[in-house]
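Presented as structure tokens, the chain that follows is alone, the form predicted alone.
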Amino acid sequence: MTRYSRIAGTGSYLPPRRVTNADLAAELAQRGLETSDDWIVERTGIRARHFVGEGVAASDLGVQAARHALEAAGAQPGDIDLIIVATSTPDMVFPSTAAILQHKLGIALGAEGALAGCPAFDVQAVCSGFVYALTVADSMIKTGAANKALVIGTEVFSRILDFNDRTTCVLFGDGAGAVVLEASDAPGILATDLHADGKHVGILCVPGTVSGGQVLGQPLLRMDGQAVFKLAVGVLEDAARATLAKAGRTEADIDWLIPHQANIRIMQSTAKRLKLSMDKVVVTVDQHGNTSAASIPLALDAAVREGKVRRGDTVMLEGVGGGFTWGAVLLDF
């Protein structure tokens, strides 16, 4: 019998705090930058984010949707036996934000305190990180090494953004999305389809890194928006292509395009190219930004819940970040 991965529930997390376009503009008026709620929704689409209060880390985020995706799953913490986390502002250095995941979740130890506890591991792709992440997972439940997998985006971007760059800090957002990912004997996920070139590693990074107690090079992020929109819109439209011919299927059967949520544009060109009506498209960019990781399963969630992805369509995920990164899921839902 041939074995399958399929998604059982979903779920998403948002911090408190929404930051709207004009909340952002006045803050950066204070250090002397010229914004307005007009320029950045031209230009992007957004028109609010979410951002975390201080001490909150990106486990703090993914643990609350993971406990949302459990519910709609009808599944216990205990039932889980791979969780990948797909995220760039991880806890710390190491470990991993999957393991202490795994710790505040509660399934680190089996009965009676005996050592137990899952594989549990990060997954860096940056933007693309989910449709990475949920690849893998895909691949170790149909190979039998797990029956039941969370699978997280979670992202603290705030932390790493220039407020001195207006044309980078009004991009971001922090939340997160989970799906548990099951054995099913019914196909869940058709096809994948997963890229990489690192040549295009200058358009889009944090150029930082940790030595001997400091900080060297530049730890915010930076980005020509315009290279990598010209990447991103090329790459989307290979990789969702790609995915349909492996799975048999063609533009028509997509019910569904869930995009990363980068920027309006992006996304209206890659529906374009795809022959695909906005109507398809889940847009969350313009309330959540863009949550890297975390936006695709947030989109996903918030789909599901507002009742528009419903069991039995066909869905289109596709991702593109720093790396350069990109990739696509095709699934029936």
Ligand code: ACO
The other form holds:
Amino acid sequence: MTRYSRIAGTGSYLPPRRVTNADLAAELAQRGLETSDDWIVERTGIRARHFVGEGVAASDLGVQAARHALEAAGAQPGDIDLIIVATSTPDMVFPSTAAILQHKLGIALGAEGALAGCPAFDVQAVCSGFVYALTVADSMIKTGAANKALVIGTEVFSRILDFNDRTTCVLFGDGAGAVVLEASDAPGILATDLHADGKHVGILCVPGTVSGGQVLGQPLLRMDGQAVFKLAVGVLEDAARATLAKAGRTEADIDWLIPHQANIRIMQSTAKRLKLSMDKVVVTVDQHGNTSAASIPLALDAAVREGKVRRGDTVMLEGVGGGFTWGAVLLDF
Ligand code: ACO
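Starting from the form predicted alone shown above, please give the structure in the form predicted together with acetyl coenzyme *A (ACO).
Following is the full complex, with the preceding chain placed first.
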């Protein structure tokens, strides 16, 4: 019998501090920078985002999202035999945020004292991170390397924003989303499609690095917004079409499109190219901003909890981001 993977439950978590465009405009004004709710809404669709408080790390948000996903799946931490975390804002240089999160979840290590915990690792593909991580988990479940995986996207992007650059700091937020992906006799995940093109590294990056006990280079986000916009629209259409072709489906089969939540205009262009009405597109960017690897699982969980995405619906998840990276996952929920 063919082995597939399916989403057994979803969860998400947003830090409590909600910052509206007006709040942010007031903060930036104190730095001598001018922005407005009108400008941000018109160019991006963003109305508010959430920011973490002092000392809160990606694993802290991720563990909350994971607990909600476990609860929705009717699973216990001890049932999990694989953890993959997608993040560009890890707790530390190493070890992985996934390993830290495993400990915070309190996953038992088998016999007393035995080092028998499940594999846990991070995936770094910036805003495409969640579709990358879901694809890896799907592959590991299909080969029998795992039975029940936690796949988490979690970000504290506020830590790498330059609040003296109004062209970028208004775009991003913090948050986490998670799914429990489990082995199944029926799909589940129908097809996946991943890509990267490293020649575009410079258009969206945090170029700093740690060396000899110091930060070398710029440790804050840099972006050429117009270059990102143009590339994003093209590759999102290509990835959706490639994934549909692999699954033997068409655009007409898509019940819900859940694109990376970067900018409403990118989502509208993608929907238009795929001849999908905006009624079929899940939009949370207005309330979350761009939460990078967390944006897709956050949007999926919101849509599930609002009763939009239901069991049996065909859902297209699409990521695009720094690298340049992009990809899609088509699934029957
Ligand atoms: N408030 C007010 N004015 C601003 C702001 C701001 N926050 N930021 C820029 N401006 C000004 C600029 O200085 C410029 O002024 P000028 O004409 O006097 O020079 C004017 O607004 C227009 O600036 P543009 O950069 O041309 O604005 P654009 O329409 O391209 O919108 C944006 C910028 C929103 C970044 C757009 O390029 C975009 O959405 N790009 C996609 C990038 C994106 O979504 N990235 C997310 C990360 S990537 C990812 O997740 C895939």
